[in-house]
Amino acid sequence: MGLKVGIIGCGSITRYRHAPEYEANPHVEEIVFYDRNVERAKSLAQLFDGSFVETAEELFSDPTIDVISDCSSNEAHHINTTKALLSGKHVLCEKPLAISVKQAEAILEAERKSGKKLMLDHNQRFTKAHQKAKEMIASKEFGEVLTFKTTFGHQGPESWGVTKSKATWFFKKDRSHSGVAGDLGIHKIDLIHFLLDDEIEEVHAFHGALDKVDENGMPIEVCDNVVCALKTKEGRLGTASFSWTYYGVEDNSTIIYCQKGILKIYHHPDAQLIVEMKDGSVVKYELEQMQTNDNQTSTGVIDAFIDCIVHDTEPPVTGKDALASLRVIEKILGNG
């Protein structure tokens, strides 16, 4: 028996990442989509052969719908993906989890009750040079890790966005909350507690809207810049940069600095991983391209959580994962 999806937001995540890669999926039915702007949700449902509805209550209360992916803004993910666990639904929640520690623990509450599966959209744990490099750290190969470096930075949402416009809701305090942060950050975030097995602890950052302007010309309400020193709980120092105003190459790369060399991820153009050992030997490994915003390629997240909910598994990015990752956020951003 197929599935049955609801997606809540019609925006560019579930144009280029959701809804394709739920109709590519061989357990998936159909989709059905939803969003306060109901032209938005009908013309992905003739794009992607599905339906649509006029409301959210409309898929909480379907109870052939069973699974929801929760792509509407920062601020409704409480609201929506807390709502969708108690009807009994499993949710890919988009990142992150919520604007608050606070909000994200009633979700986790929510996910309790009803027993269904919470997976989030940390789409970076399943590329395969993150992967390969989990790997090898964890094999303990080059020693133990000692420092790292880690960006995200790209031209900004306004270019990425469905309308193409300043007027963007992550320019907006009270929808985005975090700026490039929620937007960006937390993704390398939960990649560095990914990869080292570990929890950053210790935060030292600033932030600021350098460059952004909305829609009247005036400086934006949320960071478009972070720069921060990080500790984690088992002693590791690095850094970490986040930014809205890399007016050039996406950059998406990570350096692991090892007791035995280094292993610089997504750091160069023509090798996703590159091996450089202390006796000067290089080794260079061509897995894949990065995803970015101009190369849409399937992100393996969708197809991760159907096959947790199809064999009964725990979901590769949990919710406890996402509110270790939020933490470190809401420190960065001084609410820690």
Ligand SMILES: NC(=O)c1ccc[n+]([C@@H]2O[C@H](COP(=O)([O-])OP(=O)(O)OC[C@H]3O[C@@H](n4cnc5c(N)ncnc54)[C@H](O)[C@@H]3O)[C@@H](O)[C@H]2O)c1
Contents of the next structure:
Amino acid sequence: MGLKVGIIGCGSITRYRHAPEYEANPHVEEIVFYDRNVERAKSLAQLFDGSFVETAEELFSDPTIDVISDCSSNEAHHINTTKALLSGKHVLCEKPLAISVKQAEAILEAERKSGKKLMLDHNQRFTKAHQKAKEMIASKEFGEVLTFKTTFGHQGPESWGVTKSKATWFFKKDRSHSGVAGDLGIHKIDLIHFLLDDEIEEVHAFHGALDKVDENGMPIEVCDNVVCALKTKEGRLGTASFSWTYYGVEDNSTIIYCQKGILKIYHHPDAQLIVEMKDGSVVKYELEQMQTNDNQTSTGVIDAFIDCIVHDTEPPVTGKDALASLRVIEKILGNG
Ligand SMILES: NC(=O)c1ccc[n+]([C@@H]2O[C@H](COP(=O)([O-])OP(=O)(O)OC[C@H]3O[C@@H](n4cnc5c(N)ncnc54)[C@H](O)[C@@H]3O)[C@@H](O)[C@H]2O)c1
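The structure above corresponds to the form predicted alone; please give the structure of the form predicted in complex with this ligand next.
Every component of the complex follows; first up is the chain already shown.
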């Protein structure tokens, strides 16, 4: 099956993850790049031996394009992803699905109408340690999950995004909408839903712009830190913190406390998954290192997306999953 892929948005996530992973996938024949900054599209077309177009419409109206990755900034997802679906393309949309639950619901409606596949890039589900932990939790070998603690924090997106500037859209209310909550937090909310096969229902949270400043030296319009207490539908209790101001090594750790032991994931440099049992025994699983902004290895997301198209199966991260996580983010920000 030779697939032709269109990518909307030629910033960092396209350069470091989507484009190289499509290029490496044996089912993908060609990549067509589009960015409203045409120089960025040209440059990636050159780098990944693809082509570029100057308008999004050219991607939507091209019947030879089967698949679209929506890697535009958050405020544009509901426009690009909706149009792509309704043009008959399968879509891999970057997270968050949209900047409001209402927009996200409209995307899901477009998905239903189109009969095409919609997948979200919640890449945390695909790491080896998270997959192993999911397997262990599902097998109930440690009994039920009682509580959890999850964190995602790094130095912030101004050194990651293509502009490498404090003027980044990540700091703008009308474009990012949810700051660190929708950038890093939503990954961990989705991860908890995935690991526990449960859904967060109640939230108590604090959020603030504690340190980041924009290009004018003013505090940013969105939160750079969130701390929250969470309760799931099944009654599990947890805490979570998300930060753009961890000015050292990234923290991407999750701890799951079960009736018969503890699973520590990306918590210690020695091993990606450490299991501590009630009887004192400890098992260390050395699995793959996690991808970070400084360590870009394959996420497996593109392969999983192409696989669900080739085999006509349900995407491993659905629009419904993404909507559930977005609802939690809205509650964290007090909009839910
Ligand atoms: N899954 C992950 O781990 C992960 C990591 C980083 C970013 N992201 C997501 O990926 C998306 C892009 O982030 P990024 O880091 O690449 O940002 P970036 O600032 O590096 O690049 C964004 C690019 O999109 C282009 N763009 C924005 N709106 C557009 C539109 N309407 N039409 C055409 N081009 C448009 C910009 O010109 C820019 O080149 C965001 O939604 C972000 O949340 C996901």
